[in-house]
Amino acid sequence: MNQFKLPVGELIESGIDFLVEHLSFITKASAAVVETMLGGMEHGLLLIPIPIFIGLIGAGVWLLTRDRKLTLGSALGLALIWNMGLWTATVSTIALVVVATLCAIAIGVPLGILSAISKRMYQVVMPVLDVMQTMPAFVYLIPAIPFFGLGKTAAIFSTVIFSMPPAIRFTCLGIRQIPTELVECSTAFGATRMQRLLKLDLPLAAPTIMAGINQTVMLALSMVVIASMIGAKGLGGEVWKAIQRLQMGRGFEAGIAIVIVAMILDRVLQKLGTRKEK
């Protein structure tokens, strides 16, 4: 006796096929924009001599954090990556993370603001975020391939979707946690909703929003590594090649480079969030 099975997979596949067929002009246009941004950023970063690039990163870390240990550690970490012969792959990974993070923030922060000020939007968005944050990362690679094919554009698409939830959730949380007394006070003084958003809500919610951006960057970096399976290249591609060829030493070197990039980004964003709180 055959057991009845709901056609969940078939419905999802049909829906993706429908979207691919009818939204191809949008995906082609967005792919062209993303490839132009990514290619321009990679080319520009690779034109900078490596010692000067490391010096600029060190200077930027110092200006943003005023932390000597972090500045020195960032410079030494990047010098180690250069010494291991992984500089080009690292620049490719940084470009992927930056583009994906900017896209995720550009979509996520406005959605978080709308979710905070609209109860209906909040009720719709939060269950979707719960599903997105519990979905295995590899699943996001599946719809990216029919829309964009193999390559960096598909990697950016899957990375943006995977890393967006913290930006939405933390932005919404930061605004909703603002004391009611302050909101009532601003309303009593005649502030419009837009004035209250720009002059009260966003400044007070800035530390929480920065924490969400930090999480978005970390998720983007982790997803870029996974997306090497569909042609993202970069440091994730080095790890993937090492797995295929059983080159354990090379794989660990690429892993160390990923850790260095992650630590620099994480510490700098944490320092910025702490400064916002002060």
Second form
Amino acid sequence: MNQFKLPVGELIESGIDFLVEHLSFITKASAAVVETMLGGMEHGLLLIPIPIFIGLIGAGVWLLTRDRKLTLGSALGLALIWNMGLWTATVSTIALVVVATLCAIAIGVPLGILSAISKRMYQVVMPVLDVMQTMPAFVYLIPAIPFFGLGKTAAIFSTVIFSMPPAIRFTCLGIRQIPTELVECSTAFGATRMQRLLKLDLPLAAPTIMAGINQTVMLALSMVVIASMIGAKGLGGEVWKAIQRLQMGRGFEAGIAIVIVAMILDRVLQKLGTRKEK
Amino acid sequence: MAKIHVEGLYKIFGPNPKKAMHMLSQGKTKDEIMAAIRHGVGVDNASFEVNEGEIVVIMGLSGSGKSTLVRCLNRLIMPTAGKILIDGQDVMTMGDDELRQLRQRKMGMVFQNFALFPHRTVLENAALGLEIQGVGKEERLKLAEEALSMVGLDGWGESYPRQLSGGMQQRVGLARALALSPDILLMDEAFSALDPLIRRDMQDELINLQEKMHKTIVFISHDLDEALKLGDRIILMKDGAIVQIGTPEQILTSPATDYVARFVEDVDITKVLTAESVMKRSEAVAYLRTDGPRAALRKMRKHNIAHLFVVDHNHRLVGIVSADAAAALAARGEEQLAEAVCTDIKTVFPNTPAQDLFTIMADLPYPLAVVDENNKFKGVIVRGTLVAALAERGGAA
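For the form predicted in complex with the partner chain instead of the form predicted on its own, what are the coordinates?
Entire complex below, previous chain first.
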């Protein structure tokens, strides 16, 4: 069996090599842009005095959710992170997650809409999503390096790929689940496909889409940790350092910080999703 | 010209409708075609017309193709073959834009399960059609508000559909269609999801609205009582084909096939028959000006009756005179009848349902007069003839 090995790996490698050769000047340039923007964002966030920052986040959580426990918990959790000396790393991670998630949503939601509308698109997108979701996350790190070099852009790239599937799937699902009688009604009143999308599909699918975005954020957060292997610093970097030096305590501290950030994001997004339903 | 003209309409479900059409033309039935090539026959050679301002009820059991048929009218379902003209416009050949125009402006549709948008308020729901037309916000909300008040939902505009009862939700559905002021209303089992009491209210409401609006209404129903109550005419369907088209009375009294007869046999005939159909067109009347007491008595003797209706020279009803009163006048030698005429009498209109006649006649010592809206004398209902008429029609149905 082995003497006839099909050149699967070779094909993929030469394909990626070809792309790198011809496209890397674009990707490298965009890497520089993204890196600068991220750096600026981090610097800006770090300029805010930490207590004020925590207060702002607390106020934001309160305004979005009106949940006293959640607001208090968020503030206390962030204070703990500050106390553990992980503030800079946390801000860097949050910046990374926010940018990656925004990219994933900006690509994922429209793709989800398209695959809900067009059957052919659906048939193409769904198998690709299956591959994206089952492929071990580490594999994405490898091609990211030749395109973007070591660093945050490569991390964001692999994070976007890894976290996008739920945004696409849930958007598509949400739209396909619209009751047929409502779809029939909008047709009977002479709505165009665009009108139906804006007046019926998206508002009604909004809670489902929000659930997908929630998933995307969570996946992005977990990928950001893995991506520390290719030079994304932040909390993942702290974990990675702790692994290499066998510092158990330090590793768990960074882990707890990640959990706190994840919990705050998750709860706030969930509240937003359910509030939309009224 | 008819508002809606449908001719030779077919709808076959399945990948090869031509083959199924061929089998139909060979006289195969719906079930045979389903068994042989797994194609569904939705509508089988339907032809009918709907006139302006008329309520036509398309009736049949579930699976008889009535919903498919009505969806062909605005091409929610594309028919396989046939002709549909609406105001003389060919619907079958319309392009997307024309079709949207038709749906946006000419046809309002009301759905069995209301199909309200749950994320919109009642007012926004009622304004949906106008919004799709591109009417400005202020105007469409104003028109929607008017439509809501037409269906008796003033002040509910800010609520959400799920806060409303089923009957009220369907009123919103109706308001949404009416807000467009379409010529044609398509109502697909519009009241079937409501419980019986509410359903009756909604039927009455629709009849009231129709008196003001004079829309052309195509109403789908599987409920014969509903069809008889609402329909100016009824189209009865079975297995995708039309079995009979007629007024409620025609359907009941002369069913075209055994199927129709079985369908209608449980109907309470008194709900459908009207005063006009059970009255006697009596030529025995006394003319106030020319007939004296003796002439009146002679007419009564001739027709073997104890009361005689009195009309003026325009055949308008004046009153009734009894044999006793006329005889008394005659004995006194009076020439004029007027003195003996009792003018305080009960009358009914030709369209009064027969079931109401029983209560009216229960304690009436004389026959009941049927008059039109100008008080013109149309005929007489005697208790005996009422029962006889019912027995006869009931037996036939």
